[in-house]
Amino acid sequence: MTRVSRRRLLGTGALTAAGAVVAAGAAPSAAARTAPAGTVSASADVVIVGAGLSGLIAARDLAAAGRSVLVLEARERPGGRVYGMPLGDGTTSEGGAEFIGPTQDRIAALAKDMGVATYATYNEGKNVYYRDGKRSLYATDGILGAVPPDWGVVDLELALLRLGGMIKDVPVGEPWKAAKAQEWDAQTFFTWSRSNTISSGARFLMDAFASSTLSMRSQEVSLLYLLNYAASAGNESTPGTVDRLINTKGGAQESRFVGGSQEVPVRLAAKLGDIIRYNAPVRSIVTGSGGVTVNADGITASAERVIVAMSPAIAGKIDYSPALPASRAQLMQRYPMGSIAKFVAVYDTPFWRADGLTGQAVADSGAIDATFDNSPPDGSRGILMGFMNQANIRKLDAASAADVRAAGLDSFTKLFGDKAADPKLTAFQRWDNEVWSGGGPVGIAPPGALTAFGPALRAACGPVHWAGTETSDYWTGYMDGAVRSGERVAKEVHAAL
């Protein structure tokens, strides 16, 4: 791996989170980590809120092409969504973004330049189906696996053809310029697939997509807004489908990380330094005559432009002065994040594989709808991953540690068997509880909010430009879109510079 020069990568006057310059081949200090007593005065060409990949990203970009850039992070760490949940035994296993498939581009030449390398994830064998009380098994290929016709799978496939003819129909990134819009914005995911299936099977797999993929209930979520979502799920040279959503093999949960997804961003970071400051949540960014002022805990920061790389419903907490257009403020208003928490439990081994068990399941009730095999690339140990989606998560909110770890070890063996109750650890990452993501994976938009609002997702209010995996056109959602969307705006802020 090639390795940039500092200089290069810091650009010209570079500031460290204190203000202070940083010389070619400084040692990040630890002091520019913490928030100091008092509040501190820096400046920069570019401030960036969010250390997520954008952030990171956009922050990359811009310092190769000579800006100084100043990144302002709430965290004690760099990723945003992307997170290595501490397992208790010194390990971590991934407790938000976590895989890679085709298509993505973006993110895979990033892990390419960071040294991170992939590995299949475990699709060998059957699936378990949960549904009213019965265990069931079927296989990995297909679309949503090769199930019995008693399942309502033509009743499916009939839908999802329907589905797809649509998705062909949306301009990806700008699904409002569609010619269905408004018709397809007025009405809910929910709405439409009742309206073109008949059996309760299918019903329940197409509640079962909006539930996996958004963490949301299809009752909640614009249908254009899921018909984007999976035209998205492609490259400028490969149109987006549901089966590249949903499929493990060929689609978005092929592959993973070696060492888990959130080395790529801590190994981004680290190549960035002192330009990134810890801990310092942004509180206000104000807008004047000779460029923008961002305020920050322990830090007030001035910059020529700034960009927010986060998702529209945190950016929305930031007081903005002069109050931005109605437009962006009222997108904010309308983007909530999905409900969502991962759940993993360590076992001595991966006893399903040995059951035929691909360690992937859905079901119909229970704290966790959805599962996979989150074992090291070894299989030196088993790691069983649910998530516990919407309406699932929204029930535990309030409830303990223990009552959570009963919750998921319940649903664990419901669908592998009794093995599956005494793990030898447990992890959970509760992202709604989350204070600086509110939720996840993704912010979505409910009906009417995309042909209203859309256009300011990405349309830069003066000297504020904006960031995040919701503002890609490829890969919303995703690490890739994340990645793709700190590439647009750097680009976007350097010419404006």
Ligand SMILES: Cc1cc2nc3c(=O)[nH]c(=O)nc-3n(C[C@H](O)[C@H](O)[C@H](O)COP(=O)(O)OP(=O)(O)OC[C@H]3O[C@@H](n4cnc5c(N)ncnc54)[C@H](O)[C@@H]3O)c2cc1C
Given for the second form:
Amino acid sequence: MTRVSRRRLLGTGALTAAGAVVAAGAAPSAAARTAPAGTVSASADVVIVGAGLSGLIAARDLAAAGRSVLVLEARERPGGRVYGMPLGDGTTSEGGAEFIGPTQDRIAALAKDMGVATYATYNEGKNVYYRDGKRSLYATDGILGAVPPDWGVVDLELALLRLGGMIKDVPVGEPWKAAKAQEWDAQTFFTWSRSNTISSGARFLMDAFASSTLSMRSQEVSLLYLLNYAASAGNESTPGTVDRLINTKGGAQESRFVGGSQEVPVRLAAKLGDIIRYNAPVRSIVTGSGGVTVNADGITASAERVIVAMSPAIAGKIDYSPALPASRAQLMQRYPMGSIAKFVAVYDTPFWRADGLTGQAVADSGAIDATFDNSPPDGSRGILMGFMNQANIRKLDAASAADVRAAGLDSFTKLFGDKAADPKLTAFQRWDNEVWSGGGPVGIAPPGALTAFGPALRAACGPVHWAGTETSDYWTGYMDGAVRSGERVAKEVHAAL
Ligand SMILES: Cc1cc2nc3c(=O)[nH]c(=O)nc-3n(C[C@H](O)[C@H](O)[C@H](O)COP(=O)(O)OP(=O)(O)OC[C@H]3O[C@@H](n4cnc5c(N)ncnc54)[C@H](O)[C@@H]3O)c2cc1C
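Starting from the form predicted alone above, please write out the structure of the form predicted together with the named molecule.
Zooming out: every chain and molecule, the one shown earlier first.
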């Protein structure tokens, strides 16, 4: 008797599309018996915690391999850090992940499967650079990609060359194995950039690089982590580079999804159907001799294996019994999320285009530190999107919605002129106060964490397996990494079963 058919005998309840049993009265384990009244029981070969891209892909692949699967998701929607932020008029704009670029093959293949097309991010004209109270313009395709032509550009170029050499020496996805791992993990990106640049312009742009890719201050990030992040910005045949991380054309910001990135997880979740249970935050995972019991609000599920598909920091909020091995438990205490927010303003037209501007900007002051043109493919209306980085959003912790709007529009006006002051709509999404994300775009490693605890990122703890973009070799931190991690963990669990 296979596990699936044996499990089918358990239930008096309905058998879901991928074979998971949800029964109103069954009590498969001690943990289930102590569950609050009204809690339903379920069983499957594999329970997946989290319906972000990584969890959805693991579910897709395991179901396709004939395993029964149940996905428990805390929110009322799929997608996690991929989210269409409502604009208040029935439409949305990307509040979380947005862009896709070259070598991100796995998210590209998924989008194609889901029938979601892509289009080029608007990139015609000049970018705005705002520093020390002065606004200037620079060409997008200069020698250093998106770097303004000034402010110690030679200094910066030399530092980037040195960085590029170091990136080549990082084994992608296993940075703790680099020959100089200990030396690089003993310092922050800030200390390295201060020792390797002399001009304030180069230093500002080095900090802006860390901040715009990770939304962490460069003082908080291990040099080794950042080197691996750049090394991972490629694929099996194309090595990762800093340029591919930061550029629009030829880089990670090259394209967007028609209808918004959330179309990808939303359509995938719809295909998976009723194997996903929403509003079911998992509180504890109990491993016993007969398998695993996963206790969520309203449902207790038993399984042979469980996949926790989220960032290490958020995985650390679940209670594990027995306690996880120390290296995994400690890793989850040492992998904080960045802090990031997006502010968007909607205008009748993308007026900055007529002014010869791409809509992209970098700024050293104001609430917004980087911007993009988020207009729809036909440019039928103009949408400016501004990233608020860690320090900037923290200043707005206690701000009212009106204050946030005023701060966002003040930035847009400084960067793009008075026409930016009067939008039709605005919207704001911050991630650091989202209970089920804890920040974004990605979990980062401070000094010392990767060399001591890095191998615990992917190593299964008995029947408990780990997915999430943070566990990916290539494109860690991106949707592509999330998809890759789901594919990897599905193979791992299928083999283990
Ligand atoms: C503002 C922002 C901008 C970004 N921009 C880009 C971009 O342009 N391009 C790009 O490729 N990537 C971008 N990213 C990163 C991208 O969103 C992530 O890499 C990717 O979505 C992560 O997917 P995941 O499945 O690993 O994790 P998540 O999306 O975090 O999924 C985890 C899921 O687990 C659920 N969950 C958490 N705890 C529990 C629990 N206890 N019980 C049940 N469910 C739980 C969560 O609700 C969530 O649905 C951005 C992210 C942010 C926040």
